[in-house]
Amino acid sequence: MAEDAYLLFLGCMIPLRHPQIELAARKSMENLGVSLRESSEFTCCPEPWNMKASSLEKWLLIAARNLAVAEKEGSQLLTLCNGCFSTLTEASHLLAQNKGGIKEKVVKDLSSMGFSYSGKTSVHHVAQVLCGMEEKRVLASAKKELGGLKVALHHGCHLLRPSEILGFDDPFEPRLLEEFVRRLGAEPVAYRGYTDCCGRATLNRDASLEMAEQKLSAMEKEDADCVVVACPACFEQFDLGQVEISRRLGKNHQLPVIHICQLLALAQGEPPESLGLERHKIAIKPLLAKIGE
């Protein structure tokens, strides 16, 4: 498989709720010369919270089946979602460790489904691919500067932690996405609680929204023009979450939220109307005005 070709693992949330993220990823990666393929055999990753807590063994088997699909295709996996990245990477790690002979059991179960697994598949988050790309290649795809757009980056827990397994960046002082948005002409802003959780996985919804509201307030305090995320769950927490925060907590925010692939696509000159931005709950127009759209 060529270095710039990946099998796209979309997960559940993006095709069901946020297809604009897939659209932006396909456009932006094509502009970078990266080829994306797909498979109809994938299932839920499965998500790294409830399923794993309910049954680690079943969670691992489902994840291993997805890895086996990619292995059959002879492909590297590309994810646009932190949860999918975390699940598939951690599953690969656990299978490689093979504590208690778990790999043999999983391989046996997979065989009964018609799959084989040897651990050859590598898993990549789109943020990893973008941050690892040569600067001149990224800049060659860009058609416009982002005009000093002040970006409040939110990495999300499952992109940074556990760092010893995911291996993306420093979980407390990340710098890779910061450097990437600077390449595009945007300015990442530091804010209180920078690497804190958005609250999405918290079972108490009011507590969850309080966590998101604290981060939004801190972002606004630093005059951020928008929130840039790397995960559809985090996107939903900040975008739809601002509507819920207004209704349930009585605190109003109007901070546009976009995925890193949408930010890149805008820098590449893709028309805003082609990126599904109208699907966002919080109006994107102030962001677009800032960059001259």
Given for the second form:
Amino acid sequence: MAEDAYLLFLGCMIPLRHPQIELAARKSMENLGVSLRESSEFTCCPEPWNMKASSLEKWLLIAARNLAVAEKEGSQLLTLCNGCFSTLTEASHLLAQNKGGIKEKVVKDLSSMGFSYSGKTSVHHVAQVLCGMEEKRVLASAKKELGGLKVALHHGCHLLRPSEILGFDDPFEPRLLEEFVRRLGAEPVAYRGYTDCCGRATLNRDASLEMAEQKLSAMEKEDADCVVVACPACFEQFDLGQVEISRRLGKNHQLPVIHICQLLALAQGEPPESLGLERHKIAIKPLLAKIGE
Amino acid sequence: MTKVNPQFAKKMSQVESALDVRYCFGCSACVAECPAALRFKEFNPREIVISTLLGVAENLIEADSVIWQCATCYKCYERCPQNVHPVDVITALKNISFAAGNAPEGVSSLHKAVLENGSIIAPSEAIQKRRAKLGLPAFSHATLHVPEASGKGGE
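With the form predicted alone already on screen, would you show the form predicted together with its partner chain?
Up next: the whole complex, starting with the chain shown before.
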């Protein structure tokens, strides 16, 4: 089926820092019968905080180049990262809007780089694909009940907002990923500051860590067994972040952090030892114990 | 004395069509849930928008400007009843600040890395080994050749 084939857009952080997330995504997609293709022509999406902050024009041009690569391959894009998702989605939106003739300018620059762009490529976050999938199909791939595992979902800002452009879910009261983890037999917990930012992009590191710490405290207060993220930047902020929080803020948390694709791979019965989870800074063992591994 | 630059708002339109900034009626909906405003009393998205509009924003584009504390959470974008999109105004200010050479070091080095390597992370031998151990293929990004003239509008 054509709609089940994607060109995998890996970005930077997942393949080059947290490849265990890529592995879980590849395995879980294969288990669902989603086929993934690759391209060696992609670059950084580019990163939507600092690259966008330095030059909107260059940010847009590089994003358009990646979209043009996908167009050449004739395929829709699949991202595992909120940064890649928001950059590529917003860039398509800006080009379609074509305010002040920006599209013509980008098309001209792209053609000097050897690419053509018409705007055909659609961009999908893996969370969208999973939430949009038929329940029976998800259940058919999930061999293992998660036994009411209490999951603190952290969607990440750039999966939810700006909602009129990204179009994933309600920007303040999301429901879709909640429904998805319920299907897997986990229990999403509501906690204070549910759709707040992880703090990753804030320059002042103490303030940034305080933002993450506030969320972790709220999650623990609701007895969450783990944090489930949809983005490698949020992942790093919560996982490595807990080590930094302990060192810089003197507050100790031990809440395992996993990507939604890792939760899915576990639910599909992939052996935890085959998923490279030992690279996480916060030990995953308590989470595995909860699901009988 | 604060210098007023009536042309400042026009600078904004060079990097983005931020004309909607004029529709701000100062309601502070953008401030209520701003995580940066909560932690830095000198960071206030409403004041940033109004200063930009009134042309008293030169201090916001200087080195060590408070604009870099924006978490880019886009809550202000969603909450603004006037579609001003304060986060976009702040991004436009960051572009102006970067072009003037006033951006934090981390931003400049990331910008350089993307243009030179097509990536924010250099593919080390260690990571390729880790990938191989996980059964993943070697990974690298394509080389970028961004035309020199591109991005002139914002710089």
